[in-house]
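So this first bit is one chain, no partners, the form predicted on its own, shown in structure tokens.
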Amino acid sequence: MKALIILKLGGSAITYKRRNIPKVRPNVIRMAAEEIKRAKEEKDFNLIVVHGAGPYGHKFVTEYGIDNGLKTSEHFEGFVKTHNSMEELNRIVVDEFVKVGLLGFPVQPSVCIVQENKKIVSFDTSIIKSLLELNSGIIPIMYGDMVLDRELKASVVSGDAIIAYLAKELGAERVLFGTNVPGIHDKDPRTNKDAEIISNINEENVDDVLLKVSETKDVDVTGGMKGKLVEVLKTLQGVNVLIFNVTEKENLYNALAGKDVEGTEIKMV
């Protein structure tokens, strides 16, 4: 199989996450699609895209109180509404890819992933493997979703957890986290003008970095930037990881093409 790159299009980048309103930033999605197309025209590689939820998922999970499973009829309503909302967002993302000539192919997490107490215990990756082997131009597109849970009846599977599982299972060469900030900072850049980007994270500075990174103030049931960092450190040892600003023109193209991009590089052996 050709070299595999997994790309996360963060909910903070493709939606109005801070406003907590289910609304997309179509210009960001379209720009990302165009830069992916350009990179794939110049270089042959396999690509899997996983997009975040933003308000399309987090808003309903929070409003219905279903982060810890389903118990009431209202919980089941929230479960269905959350999933359907994520399907709506996924269709928007896929349509933008198709419009620029990419072969975006939606893969629904709820039909191939089962969790137990919020942890993935079963993930049928055969459809994704088959799609990539069929044609390297096909781009499987997944997303954070509500899935069945053996203990809680249903629970949230984050896009980051999906990425970690796929990277390990399919042997990803690189994982790119496209956010709305240029990497991990030593302080919250929205409230601290002197915040600086941590350009590299490795075994030598990881403990210090974890102490500095604070939880996001946005509504995010999957843990925000700190949750993302912890997930990467736990599950992506040996994989080259880049966290960067995907809303800045040329950044995604450069990242896919192997060129320098401002951001945070993570490599844990």
Given for the second form:
2 protein chains.
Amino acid sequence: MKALIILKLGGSAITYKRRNIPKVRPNVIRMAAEEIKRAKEEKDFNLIVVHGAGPYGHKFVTEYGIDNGLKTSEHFEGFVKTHNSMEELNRIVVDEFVKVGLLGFPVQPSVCIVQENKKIVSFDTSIIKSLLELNSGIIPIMYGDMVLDRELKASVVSGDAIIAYLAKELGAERVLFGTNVPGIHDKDPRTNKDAEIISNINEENVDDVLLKVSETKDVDVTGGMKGKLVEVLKTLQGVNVLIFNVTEKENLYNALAGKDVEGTEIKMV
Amino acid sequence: MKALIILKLGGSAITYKRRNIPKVRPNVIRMAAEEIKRAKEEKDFNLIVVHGAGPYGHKFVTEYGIDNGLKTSEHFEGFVKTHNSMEELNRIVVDEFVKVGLLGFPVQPSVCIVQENKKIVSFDTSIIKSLLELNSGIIPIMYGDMVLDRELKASVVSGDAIIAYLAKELGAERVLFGTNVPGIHDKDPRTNKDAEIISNINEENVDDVLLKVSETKDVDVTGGMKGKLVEVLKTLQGVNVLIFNVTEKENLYNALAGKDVEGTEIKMV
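With the form predicted on its own already on screen, would you show the form predicted in complex with a further copy of the same chain?
Full complex below, order starting with the chain above.
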């Protein structure tokens, strides 16, 4: 099989996450689709895209108070509403891919993933594998979603958790986290003007980095930048990870083409 | 578990199928949603909805010539386009359900169904079962789709084939086929003014009926009324089946409430 790259299109990059209104940034999605198209024309690789939820998911999860399981009939309504909202966002992403001629194929997480206490315990990846094995340029597109949970009835599965599972299961060569910031800073860049990007995280500096990073203040039920880093360290051992700003022109193309991109490279053995 | 009813919303009923343009009949979908809501307020039952494709699916399958497997890169494009078009239709259906306060929850067929030579060989129904077991009024909504096929790479799975599988697997008490005609006629009603509806089909008159029914002329890669009848006879033994006109007010409500409805009842032992 060809090299597999998994790309996250973060909720912070493709939606107005900080304003917490369910509205997309169509320009960012279109630009991402165009740069993928360009990279794919030059180089042959398998690609899976996983996009975040942003306010399309978090807003409802928070509003309905369903981050710790479903109990009341309102909770069930919130669950259904959250999933449907995510599909709405997914439709927009897939449409932009198709418009530029990419074979974006949505894969509904809630049909193939089951969780237990917010952790994935079952994930039927056969549809993803089969789509890639068709060897036809099809790009499976998944997303953060609410899925059935054996303990909580339903719970949030983050795009990052999906990526961690897929990267291990399918042997991803590289995971690209496209966010709206240029990488992991040593301080919160919104409150510290002298914040700098940590360009490499590895066995040697990881403890030092973990002490430094501060949590972002975004409304995000799946955790901020520190959460992301901890999750990456825990779940993506052995994988080449890049956290970069996907809202900046050329970055995604360069990342896919293997060229230099500003960002944070993480590789733990 | 509560009694399970499976409802088909036929492509001929919810789209402009005969004109072969991908356009829905929102009034029909809204009316169906409202009547389900009313019936559910009076009576407690589990419901699964499966909707047809109409031109949303058939148009692309025909245009791309992908009814017999994927070979060229154009075929793969057609496959992706057909599925995405079906999701577009599904979004509209789900939205109408949600608007009237029903917990419509889409379940993507291509994630849980695999075919071999156009026949379902694997169908993970656990998501459907789990959604019903939540006992919260959630209505899983599936649809005719293109799914992966072990021989043909991808093939069409009809809403009817999904229904046949689910009815057997989950022990449906009743299957309601909502179409745009009042049942199965003894002659083609569009060319024969004296055509009459066959109100009951059972062991005793089935051979006679099969001789009489003529195929409908609709553009439909999954077969017309005769095809439907043959499929029902073959796959839905022991299940109470009703074929009726879902575009006529009150019919769906009456069917769900167990009241009299004009249509064709089929019950084979």
